[in-house]
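Single chain ahead, by itself, as structure tokens, in the form predicted on its own.
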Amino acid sequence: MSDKAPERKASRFPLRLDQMVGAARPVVSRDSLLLRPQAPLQAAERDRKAVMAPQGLGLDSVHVRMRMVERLKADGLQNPRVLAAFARVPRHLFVDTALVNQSYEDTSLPIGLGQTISKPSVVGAMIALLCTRPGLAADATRPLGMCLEIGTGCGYQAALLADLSRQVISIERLRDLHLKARHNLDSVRRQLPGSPDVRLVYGDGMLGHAPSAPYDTIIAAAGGRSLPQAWLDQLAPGGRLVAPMDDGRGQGQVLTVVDRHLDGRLQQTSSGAVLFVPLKSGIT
């Protein structure tokens, strides 16, 4: 019989204390031992800010407006000041919520009461015509001078005009649209501090606005069979009027340009076919 004790198989688990000597120990930082009860709240706040941070892709992004500007330029609108106004004024603030995704397309959109916000290309062409009036000084910083707008609508064109004028007087005969335009322009002023002056008038646009006359520029967003005499009377020497008018042959409307020369003469020309809502008198 052997006097040797039977060999015992080494135990693998659990390890004895002496078996742990020399084993690699994990490096534990002091900070990881601290309790951080606010960590989940801080992480949630970081996530919230990341979601709210402007990404430059929404309708409020200047890049969206610049794509519209580039299309207008490619289609022939070349006046740099007019293009700059389109780049500055956010059209989506003037469009009803249901149609806001079409804000920067070159299309007219309904704004209620049978009225529309005009196509940017048409608005741009009309304003560009005003910016080339014969009486304009070559170095004018506000090329539209004192401007009268007939038909405020939702206020978008008024905002563009204001970017190029000393002051805009804008008349609207539909009270609900007059109030809507006031609300829209207030929203723009909050986004664009220091925006030029726009004075909104609730009244009959066919009468113009004699208290602030004469006007260097007059623009109308509705067309009739003839130009109201009040508009012509309120146009300053060296001034220009741009308005749609029936072509006289029953074939639609044409864009009509009237210049008052320094000697008082009126000269009328036409500049292409357009389609605008009818010009009406009175208020409602």
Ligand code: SAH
The other form holds:
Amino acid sequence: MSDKAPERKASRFPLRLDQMVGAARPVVSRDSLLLRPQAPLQAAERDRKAVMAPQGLGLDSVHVRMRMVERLKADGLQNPRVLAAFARVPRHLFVDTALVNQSYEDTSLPIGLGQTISKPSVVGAMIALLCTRPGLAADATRPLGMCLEIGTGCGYQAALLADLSRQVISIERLRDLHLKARHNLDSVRRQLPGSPDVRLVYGDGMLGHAPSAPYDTIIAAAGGRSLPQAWLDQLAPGGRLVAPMDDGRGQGQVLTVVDRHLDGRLQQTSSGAVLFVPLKSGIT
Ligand code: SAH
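After the form predicted on its own, can we look at the form predicted in complex with the named molecule?
Below is the whole assembly, all chains and molecules, this chain first.
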């Protein structure tokens, strides 16, 4: 018997990237977060460096994506279904090649034609608001029900919504982005067979989409001066709408939530300042 400390199990060579990164970065538990409030920031910085590594986002993307989910959770996103959707949808497949290294940072990124893919934390907060609409059964398997999205952009948010909805209809007014989203969502479906489908519509989302109305949930990724009447008309009883809207005092946008009660009454509340691209009418 040897008196030396037992040797560590021989490591396989080469190590997989996730083993190398994982060894250096233990998962931050909730308790340790309380003791080390800087931990999420330090983890984010380590992630930024890892993501900037030249290996790119191939096999290691799952690990990097899970780090983003951990950060969203540490920053207060509680809903397990929403977190699961973020864990499943590969955000890097929706951003341009030149920006792929930033795809799992909590930041908005340009997607062409002057538009941006929204920050994951903002997207998460909006979807979580939809998932907690009043009157929704706690065990609903598809909490967003029939869902309308205005502003498809690159299709990322639509892919998240699809995980939580019975059906998503997503409208985009810019033809090139509508086509880009179709391409992106097709790529995801090739990589993740069985992914829920999204119905993409090229049109003016200010008019909503009457053929599939009413909607249990409506979410807008662009903000205007007021909420278009069509959105309110197409919101089902028990439904909830979440959209950025000018605050009316020239101070910027606020996140606006509208609930349609079962008796048809509408109730509007605001929750916090946001910054979204403008809602525009017509198509291009
Ligand atoms: N959810 C998108 C974010 C896109 S940015 C994503 O995950 O990428 C907002 C989008 O709203 C832009 O693409 C913009 O062209 C679109 N938009 C603005 N006004 C619109 C309108 N009236 N109808 C449909 N889309 C609109």
